[in-house]
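Next up: just one chain, as structure tokens, the form predicted on its own.
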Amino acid sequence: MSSAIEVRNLQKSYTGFGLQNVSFCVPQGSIVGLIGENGAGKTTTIKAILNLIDIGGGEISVLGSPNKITKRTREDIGVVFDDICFHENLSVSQLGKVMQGMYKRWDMALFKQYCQRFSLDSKKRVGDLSKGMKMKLSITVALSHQPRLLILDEATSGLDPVMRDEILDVFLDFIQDEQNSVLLSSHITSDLEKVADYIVFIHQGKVIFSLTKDTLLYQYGILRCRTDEFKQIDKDDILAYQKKDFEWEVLVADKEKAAQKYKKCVIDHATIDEIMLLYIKGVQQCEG
């Protein structure tokens, strides 16, 4: 399977923070969710992929272009950041005409179609739009020059649940031809549970895991037990753990195996949120 994005051993250092050998890929025709707490390195990783910052080491390939996004490649990438950078005095309609002059494959009919679908008033100034409406406008622009790859940083933030659901359906439609791909950074893990094929979790500048969504949702589990039962658990079975109220919560990679091995314990399904929080707030391995 070819990859729309390949990141290998990416390094970038700032004072007090750095990306440390970050590696993952976005397979062609898939949606990859990028998760992690604020300051974990998600936006830095995206900026590195887009060649917006210098990197300290590693290799990045985007749509077959290694380490440098060419002018031709940029035509094939639709980008949405959390902060909107369009000129606020332009109307929605005027913005469409400006973008038409910037992209060779700009589809004005498609732009108008998305504006209508997202209830964007063509006469309204960008500066008068709410944050949610600005986000919908950014997504509209990103889609209207017919990219092969969408790179989205918190693209569903500020949207109500109904509109988020509609946007997610648009992303699913976008990859239906199995040629287009999406990298979606989001704090709303329930959105990723709906649309993502893979999940990449970054914590403190490191990739903790890069797995299929189905592996996380259907194989991972949370084992709940008392202290005496916790002491009997094989350290090799523990991914992360924490003491909560009067019980221990233990993250395991194979809940069916754990259920057979630790029959006195309760095994629950794990959401992506729960998995991420256990890694962040808990201990990632038993101490010797």
Contents of the next structure:
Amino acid sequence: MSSAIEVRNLQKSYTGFGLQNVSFCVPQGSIVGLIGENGAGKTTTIKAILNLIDIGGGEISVLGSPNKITKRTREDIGVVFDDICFHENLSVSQLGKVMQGMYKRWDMALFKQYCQRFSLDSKKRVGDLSKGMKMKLSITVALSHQPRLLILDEATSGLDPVMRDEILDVFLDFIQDEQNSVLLSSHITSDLEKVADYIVFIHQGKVIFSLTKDTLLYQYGILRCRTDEFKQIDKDDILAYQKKDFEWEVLVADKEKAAQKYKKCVIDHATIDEIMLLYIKGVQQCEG
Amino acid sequence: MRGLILKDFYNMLKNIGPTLVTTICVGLLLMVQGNPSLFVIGFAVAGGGVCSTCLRMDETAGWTKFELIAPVSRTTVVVEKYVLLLLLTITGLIVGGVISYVAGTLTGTLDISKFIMYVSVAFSISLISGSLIIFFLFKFGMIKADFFTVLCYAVPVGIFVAALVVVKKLGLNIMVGSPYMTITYFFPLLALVVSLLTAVATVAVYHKKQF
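Having seen the form predicted on its own, can you show the form predicted together with the partner chain?
Next comes the full complex, and the chain you just saw is listed first.
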């Protein structure tokens, strides 16, 4: 199996919004970051992958299981949502026992290990934990049944940088064996710049790009120029552009080539945030 | 299913105090009617009511979303609630039945035939009302289902009251030895059938639900 998740031409319609031919894959052994502004369709895509909603068209394959996820496949998937899904009056240890009764491969020793690593007091009630600790508990539960795939929907939102860094280290450890995979939906792009191998950008229900992180960070660039210089830029070189107060910003796919071709313009490397903003707020150059 | 039942057990333990106090008060209110056997009804119905409380707690906690991504089928999620309802009803019957029997013996008011009838009625009311509440909670969610909750308790009580009125008006004797005691034994069967039918309907509803 080469892909943990394969999504092909996924379609889902709601009133006023819809996923249109969303296609991407999560290669085995990798971390894929799913980015997009609020309401872009990230959560809808994840719900479709997890079979929480019916889809209007397309195909989804998870861990080699085509069409719908089976009960057996769910043993291999750990999911973390942006909000906690556990009863607040349960203690951490009680939650562990409940999970032991639900997952065949539940590893109580591993659960206790993660609780110790994240400083989760086993006697403390879920309701008495801080937001960050609740998220750590969710991640602990997701990891303790030895999954092969982790799916996280905005799991690090609302956490401080120290806590996020700690959690990202856990994800990097998780994929060390090159068999496990992670799909991480987030609008904190700096986290994805640290850990992701691939970035999928969804905007208004469509996949704008699905590329390696290195391509985005080391090949993409932002060309800054005056109006007369902008008019001389070849349209084939423009991915997106935006008029600023005194200059134009142009997103290019190959900054080295653009630097050679447009010597009068300033070329900067682009962060994922800047790439997203140009696509969302700027004008996309249509293909063909 | 083991994990689901354990989760509900932990939740019940947390709320056992208020539930017990309420049940004892209701039981005592029924007892002051002059018949300690009525205590069993309070306990059995309370037992069944705890099941719907567990379901509401699941929805409040957001647990229902987690259940769907866990290796638990939607059928198992529904069946667990009906199994829990049956277990809690039987537990309520046993506890309330023992108290009623002892109280009736001590006060010299114990009437075995009526006691059996009240146990039968208690089992049936708890099972029918609990089964209907579970269906409406799965179908409509907690907020909308509240409207139906009152009806779910009123309907089985109404059926039994109506049956008693009809039996009395027709002059049928429902004491020991009367062939009409079969009515007492018919209602638990009716309750089990209603429970089974609502379970099937609930499974069908839950399989179509999207999140």
